[in-house]
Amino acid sequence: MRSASRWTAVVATAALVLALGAGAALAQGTEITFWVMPNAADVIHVPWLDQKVEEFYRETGIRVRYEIIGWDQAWSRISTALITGEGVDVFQAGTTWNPQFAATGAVAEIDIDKFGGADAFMEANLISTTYKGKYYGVPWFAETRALFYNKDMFAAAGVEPPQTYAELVQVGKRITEVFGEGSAIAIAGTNAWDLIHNWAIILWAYGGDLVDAQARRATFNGPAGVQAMEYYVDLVRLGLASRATAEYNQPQADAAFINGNVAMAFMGPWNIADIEVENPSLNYGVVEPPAGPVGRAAFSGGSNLVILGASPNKAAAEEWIKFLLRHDNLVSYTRDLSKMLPAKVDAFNDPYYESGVWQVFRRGLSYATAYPPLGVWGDIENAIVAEFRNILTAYVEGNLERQGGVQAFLDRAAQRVNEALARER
């Protein structure tokens, strides 16, 4: 037995030496390029990145050269890198972008077990890293939206936060009786690039979906989709939202609430930082999205970390991703910088996320839905958003019904989506 033990010790020592040698070989002279979006103000983002890059170098000997790239340039820059196979080793990608990049065949397939396994991540965010059953990214941070409400306006109107979409209308009517037309809620409109996010949560709560389970045809133009879209238009039609909101972008809708002009808005955790800066005296609360006929629904977004398929430094890139996902680093990045939510399940064990408002977002994220991971998702989203905008425009101009009503617009969007899904197959 002693002989066997000595042999086991020899093998273990040899394995350790080999591992250290491999690590040294990996680290020696290795430099990777990391592209990250402006997830926080440069005044705090840059020092954090500088500190972590230095810590990572001391631990691994791997140099990280990072570049902060604006969202307006990111798609073009990443697309060029995918074509040329140069310029970056690991990059941040929005959850809806990840499958589209994977469909090009130019990003690296990921062994999710190297990063803690599938169960380590919030389910919807993990889905966003997949394409045709394989992983092509690692979830980093998440976002979902909840209903913010003005406590003072609610108290003056004698109402409580709505728990269902039907209650939201009832509450909204009472608020407008007290504060005037358009004072109940601010919504995103025709100038919002993320318009679909605001309608999808109602669609899901009404029992509808964007496409069928096999992603072969559009389903959002069915009865549930029509009801959900009519509900959205009704927010303006009933005077709960002002007619001006039909042309808002999301920041304008957010500002209407933050400035205290309306009583409700669907916003994200990052808006808490906006409130702290722009109107710290605002007396507000946050509740989960209201329930529809089939229950509550929420949208899951955020960002993943993706490795360029042609990168000669994939192993080093993996180590950098592991470093960013380390508990303290992930919590620090989401808590102190991005004001997003961590995409790892165990990060929510941090006491910071035990407070009331963060528990609301955590619960929402637990049942949130990700968009289907399709290479043609961009075409699908563009088709839906285009007709959504047309619906709002037609309503404001007073000819929605003359143009066939909501159903006609959704049917046109569905036709374009079906054409895109045919290309996916």
Contents of the next structure:
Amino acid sequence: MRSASRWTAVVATAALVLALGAGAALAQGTEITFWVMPNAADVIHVPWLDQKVEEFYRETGIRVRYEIIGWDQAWSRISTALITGEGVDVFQAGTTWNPQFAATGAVAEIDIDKFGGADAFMEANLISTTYKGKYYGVPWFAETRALFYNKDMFAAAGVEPPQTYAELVQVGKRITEVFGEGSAIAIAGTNAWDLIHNWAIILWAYGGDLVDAQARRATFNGPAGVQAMEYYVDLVRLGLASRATAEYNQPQADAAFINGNVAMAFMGPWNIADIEVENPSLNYGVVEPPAGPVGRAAFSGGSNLVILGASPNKAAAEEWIKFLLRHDNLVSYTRDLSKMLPAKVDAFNDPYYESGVWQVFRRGLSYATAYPPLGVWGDIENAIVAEFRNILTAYVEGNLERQGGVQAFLDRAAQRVNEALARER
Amino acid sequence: MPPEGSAGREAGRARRRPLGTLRDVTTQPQVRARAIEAAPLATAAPIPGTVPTRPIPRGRGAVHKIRRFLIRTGPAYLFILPAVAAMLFVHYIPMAGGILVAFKDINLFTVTRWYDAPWVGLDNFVQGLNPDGFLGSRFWQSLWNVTFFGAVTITAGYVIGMAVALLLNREFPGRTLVRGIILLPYITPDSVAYSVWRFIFQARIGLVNMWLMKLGIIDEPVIWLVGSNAIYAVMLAAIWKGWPFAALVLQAGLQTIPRELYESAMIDGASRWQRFRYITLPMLAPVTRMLILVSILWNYNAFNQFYVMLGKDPGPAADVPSTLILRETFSTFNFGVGSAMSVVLMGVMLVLTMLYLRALRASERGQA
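Provide the structure of the form predicted together with the partner chain, given the form predicted alone shown above.
And the full complex, kicking off with our chain again.
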């Protein structure tokens, strides 16, 4: 008995020494560069990263040099890295970017089993890392938009949060009767880069989709697409949203809600951090996106971690990803910093996310949809957003109908999307 | 003047001599050649009256010729070499690369192996320029937009700049201070200045609508930054930002006009307008020419004002080539088409510059 346990101890020690040795061998002067987006305010983000980088160095001997890069510069920085094969080892990529980067052939294929297997991740986020059935990224965190509402304004107007899109219009009309035109909902206009997300969830709730199941043809210009687009324009037409909405970008729309001027807005969990900073006294609630004729729909967004194909330090980069995805680190990063939700199931099931508003986002994510993982997604998004902007512009200039109505614009977008889909290989 | 001894000794002495005496030394052809060899600086920087205007007699064959060439102009080439090398590597080689890319099928799928990408002839140009296609129609529209934009902003900037330059050309207390102050818009960073203008033009909270409503010109807020109004909003901001440069350049030009011209014109009884029309304007012609030329070239590359004020997609009525190319091609890795459109844009600028310079030369000849 005693000798057995002694043997166990010896074996364990030997294993430990070997493991440390292996770690040291991998570590031998290894230094990796990590590009991360400003997922939280620098004042809390930087100390967290500094501490974790140090911790990781003590554990593995791998030195991580991180750089925080704004979303607007990230695309060109990453593009350059992909083309030159230099500059970074592992980087954060938005879910819709991942397949496009994969299509360039310049990012490393991922063996998902090294990270706990496919079942360890939220399904929609995992899909966003794929391209032609292979994995090219590891899901990091997830987000979805839900309907934020101002409890005080709702109480003053005597209304309850809407459960359907039809109800939203009724509730909105009631609110504008009390608070005036444009006070019901804040929506983004021509200046929003994420305009497509706002329309897609209505499109899905009305039973439509962006492209067909084989991703061969655009389908969003069908009846559901037209209805969903008309619905969006109606929000302005009926005075629920201000005409000035047309020039808004998403942060401006968010600010209108956060400042307490407007009663509703579709926003993401990251906006909770904004509210805490900008207007902590705002009395708000969060409910799931309303249901359309075929039920509720939500957009699954978030970020993945991607390894550069030309990186000489892929093994070290994998270690860093594993470290970031470790239950404690992931929960701490999402809960304390980014206010997003973990894209890994074990962290997602952390009790914290069953409290308060997080339940709402959790439920939303359970049916949230990702866009099809296509290389030409950028062209598709450009085509749709361009016509979306043209629709809003035509509406505020008063010649939407003269230009053939919503249908004509969507048909034009569909034609360009079909051209793009034909280029997909 | 001592009798000429051996040429070498003479040359050595010539170097030590003041320049004024060089002419004496060089009366004897052979000696002069040596003297020039020995005193390259004196000849490299000709000073009127010291360097012979007659061609230098031929030496002993090719080697000599090359040597002489190197000695006479070698240093000059050496001096411009760094600049030429820098231009070559940061300008002309990348530009040539950009032109090559325009003839290749470079997109998302081929971008990382771009040197292996297939040549596609003029396909990219067809896609980017075909007025019936999406990109082509937007491209021609954007080219028209930027031309219209430039015609208005350059003209307005020039007129305002001229007016201010004339005002500042007189003596008054605090002139230097005012000169500094008028440069403020020009030295404000684009991102800052145009962000402020974006706020000023905002429909709900912008100052423009506030004042127009107060003055009773409009009843409800006008949406300036969307659709066909947008380009006018940007124009106004760009004029505000651009005129101080015109004023600065014209002011410098005004200072080079001799006072005597005005004085004699006044004695001849020329009116204020006549003095402006027949002295100021013609005397400013070279400055104006340069000013308008760089303004045109800058104009076709206009990006900041549109991007900051209107965002990634200013909409068809206010799109300019730079925003279009960045958005529709470079943000989706369609570098081939993007390069094709950039090449065409460069071609348009070259042609315009040529036409402009030719028209100027013709008008000058007409005047002469």
